Amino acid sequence: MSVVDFHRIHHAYERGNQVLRDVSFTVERRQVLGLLGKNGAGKTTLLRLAMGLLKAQEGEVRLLGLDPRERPLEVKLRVGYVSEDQILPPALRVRQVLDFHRGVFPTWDEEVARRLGERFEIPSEAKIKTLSRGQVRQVALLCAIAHRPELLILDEPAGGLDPAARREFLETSIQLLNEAGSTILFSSHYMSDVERLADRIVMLHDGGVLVDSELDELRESYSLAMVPAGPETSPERLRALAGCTSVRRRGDSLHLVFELEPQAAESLLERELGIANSRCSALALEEMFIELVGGQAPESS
């Protein structure tokens, strides 16, 4: 049984306006998954759909064979979930709401919990509406972590953060996790981030799923080649080329992304197109991202 699966996801928040088209895939018990792409393109809402925050319009949602609307509670007890938005009661002290997640949670580890929170370094004392944005961060991870969950959701909980900050949070999580088996499904802007992180990746893109692939798999069978424009090199004629999922042009040439590693991408360019010696090289997630969306990923640190 998958831990997570989308089936057939479409959302809207206005008519004509879907964010999220036929979105399908699942996530296997004990992987990390790192969700991409740009800005609206339905990740948060995704996640949302995950925990039952929003009932889908069409398509099925199930998290640990649930559905997490008709079963919220069983769902949320075997469930860590940390948002970039995430909101702690402000008047409450730190030892108060760990004392609250400890109440709620059955499964809750005090040893995981005394670990966090020496590593953290956060107060006991102290109350929420005096602590940073990380360190507020931090304490809703210990919160979703220490009750040693079958699984993790973060929905861009280190954006924002320092690069030193936000490489702890994230590999915080994964160490713990690691330890007890759990799956972990997050996204991030950050590339580096999920480079160093996931083992696997999906990629949203105009409403759908652009890219479902192991991350090694991925590094092997992508590659970018650089051919100059001209008439026979035109945008259309290039799509149809095999392997082609994306045409870019950038100033007098033409980028191409091809489901090839690079020199079978070189081999198909000269037997159909005639050009030899073209560029193409094996593409990193950062380029791939830029190249295949049309977007900016931001500053990897």
Second form
Amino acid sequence: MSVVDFHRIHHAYERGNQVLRDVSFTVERRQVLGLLGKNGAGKTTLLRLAMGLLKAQEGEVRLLGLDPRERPLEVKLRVGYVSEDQILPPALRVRQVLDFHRGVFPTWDEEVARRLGERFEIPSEAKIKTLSRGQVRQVALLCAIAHRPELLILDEPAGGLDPAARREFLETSIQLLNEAGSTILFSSHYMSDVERLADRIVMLHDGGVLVDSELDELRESYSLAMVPAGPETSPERLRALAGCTSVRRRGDSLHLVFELEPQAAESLLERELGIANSRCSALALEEMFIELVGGQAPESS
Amino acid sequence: MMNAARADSILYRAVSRSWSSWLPLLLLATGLNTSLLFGWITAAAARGQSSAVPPAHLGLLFWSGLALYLILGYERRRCDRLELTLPLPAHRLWLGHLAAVYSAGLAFLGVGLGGGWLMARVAVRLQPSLEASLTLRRLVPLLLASLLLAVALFERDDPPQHRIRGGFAGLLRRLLVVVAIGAVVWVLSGRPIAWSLLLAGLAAVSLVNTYRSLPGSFLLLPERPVRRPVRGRTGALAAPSAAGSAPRSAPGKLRWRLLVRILYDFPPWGPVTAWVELLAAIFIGALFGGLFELFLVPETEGMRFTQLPLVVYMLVVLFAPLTTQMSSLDPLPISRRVLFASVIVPSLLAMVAGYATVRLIVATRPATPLVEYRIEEPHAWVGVQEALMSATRTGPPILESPWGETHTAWHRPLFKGGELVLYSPYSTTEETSARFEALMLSRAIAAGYGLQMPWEEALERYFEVDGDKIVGLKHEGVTGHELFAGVEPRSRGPISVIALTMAIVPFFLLLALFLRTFRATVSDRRRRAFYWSFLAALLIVMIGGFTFQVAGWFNQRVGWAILESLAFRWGQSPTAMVLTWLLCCLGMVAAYWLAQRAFQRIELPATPTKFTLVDFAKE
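Moving from the form predicted on its own, what structure would you give for the form predicted together with its partner chain?
Then the entire complex follows, led off by the chain already shown.
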């Protein structure tokens, strides 16, 4: 049984603002899945649907085999959730926030809370409103992890944090939950974080799933080719090539993304267009994101 | 002389700065509130002995509108961050700010006075003797000067800063200033204009003083940071467990105290929010229970029923801000039913407590007589409370005595020209004979007190008769209370619980409707528009009720009187009494269930919707 199962999800906001179109994927036990996408791609909506905070207008969401809208308490008891816009009660002291969460979760693990408390060095008597942004996020993470959730959902959890704080934050979550065999579903804009932590990525674009792949597999299977722009290399013709997923103009040249290894892409270009010595290389995740997600917009607009 | 650039700057600031998008809503609230309170004060005066509205009441009424602005709407920024970086002198920025905040205050005063003027016209039409005491222009200089003084005192706070102090301390300071000046307005209302000039003079001195103390350029932050005591700076979080001490709560046991704090503790009032909510709920309950009538105008007890839309309005207003804190609780495994109860039950219980307290006080006081006999020039009559009246759809009935004397019963239609009328089966007129009046009195006594007294005995015991006319009473006093001293009136029936049900059920139904706007497909703007629309509708219903009554189109007092008379009848049968209570309780529980069901389905926005002016006042 999958830990998370999104099946043919459609969701729209007001005035036909369709955010998700026919989105389907699953997350398996112990997987760390990074959810990528541009702003407004629907990452937060998807994670809020997973938590049962929103109801899918079409399709089905299952968490740990349960419908989060029908059985919200059972789901939330087994899930930890931290989001960028999560508001901790500003007037409470850190100790009181922990007390409150301890009271809400029967599986609260005092030892985990203690370890994290030591690691984060958060002053227990300080009020939430007096803490820095990073500290507040650490308190939220502590609350989400200390009850040993089977699934941790992080929605842009490290947004706005400096690199050191971000690394500390994410590595702590992954390390602690990996020990317990938990599953993690997180969204992020930081490709370096995703590359370092995720073992699988799902990239959302135009309301749908553009890429759903193991990270290692992804690195091997995508390549970037740069060809000179000219009458022989019109974007339409290039896009028609087998395995070409994106074409983008960059000055006098065109950037092509292939769902092929670099050598296979070079051979294809030579065979189909007679372009010898085209420069093909493997793609870093950040470049892949820009080429795949950012590259389509100028062409379509 | 002010140069053009400066004038432009000040004008720009006056228009753009203080006129943020929500200020019109605050203005609307001020206009409506002032009109309502004005109507109340004048109605109380019209029904009272003196037929004059004390100027202090009017002064305080208009000041309350300004107080709303000064506490919630006052722009604390003397300049924004961009202006701080521009080569603009602080003096010039401050003058612009001053013009903006004072002109906004003038708008509030104008709206309040406008609403008051309209209500004054209505009141004078109803009761011409009020005209002399409703000359609003005499209050204008005092209010203008008081507003200026308040602004001057506000501006004395931290002149080097680009922003006047906020937070709890700042709010408290502003409250003190507003209350103190309110007291001054109370005392000086109706006094010669010289007093207003004195206040304006004091304000001017203060403003000049502030102007002179301004720096060349405002500061973004205080020169010296505020020192806060810091406890448990590092590693303190882990200390209790490391030291082996037990945690304060057992896992899985919801800490209600903290839940309540999370829900009720937010800016600008912080922990005081819970008290504000509870006190407001108690007050509105007491108002509906008859607080004003109890202490101000005892003989207008039925007026409390006209507050029904206000009660529903206030309950919704008390609920809305609490949704802002729910976003933080939504991802936690806390049942929606628990959350709903946490935000609904305290306010509701407080409202019911306020209501019940006043009703209990009323019950322990000498009851308003159900039957009375009044002798006032030019004639005398048998008067009964609405509970003893009846309603009919066939027009006013003819009252008849065994000896054939008749007259048309006193009556009031529910709708203008409608057949449904409320009438008194015991009414008399100037023309009716002494025998007839005694007959009516004996019938009323039987209905209201359960005493069987033949009309001949009533005539003999109570009246001095000259020919066929009553010329006086044999006992001191004219009220039925003295006439029937020692005799307990019959129960008024379950009117209190009926009235409460009529407030609580619509509240829950409206809430269920309102909660339907908490969907991902409904934008914040639409949700807010819906919220403000139905609040406005409730206020319009209330004001419309008064207006229709004045115009004679619909008499809401008759409507309530019909209900009172029905309740009185049900109250005479234990079975009917129990059934009424049961139905009322069932109605309230069913309405609660409906609202709870709607709440369980809501989708809370990630960023809480700002519903109320208090939300907007948060920064």
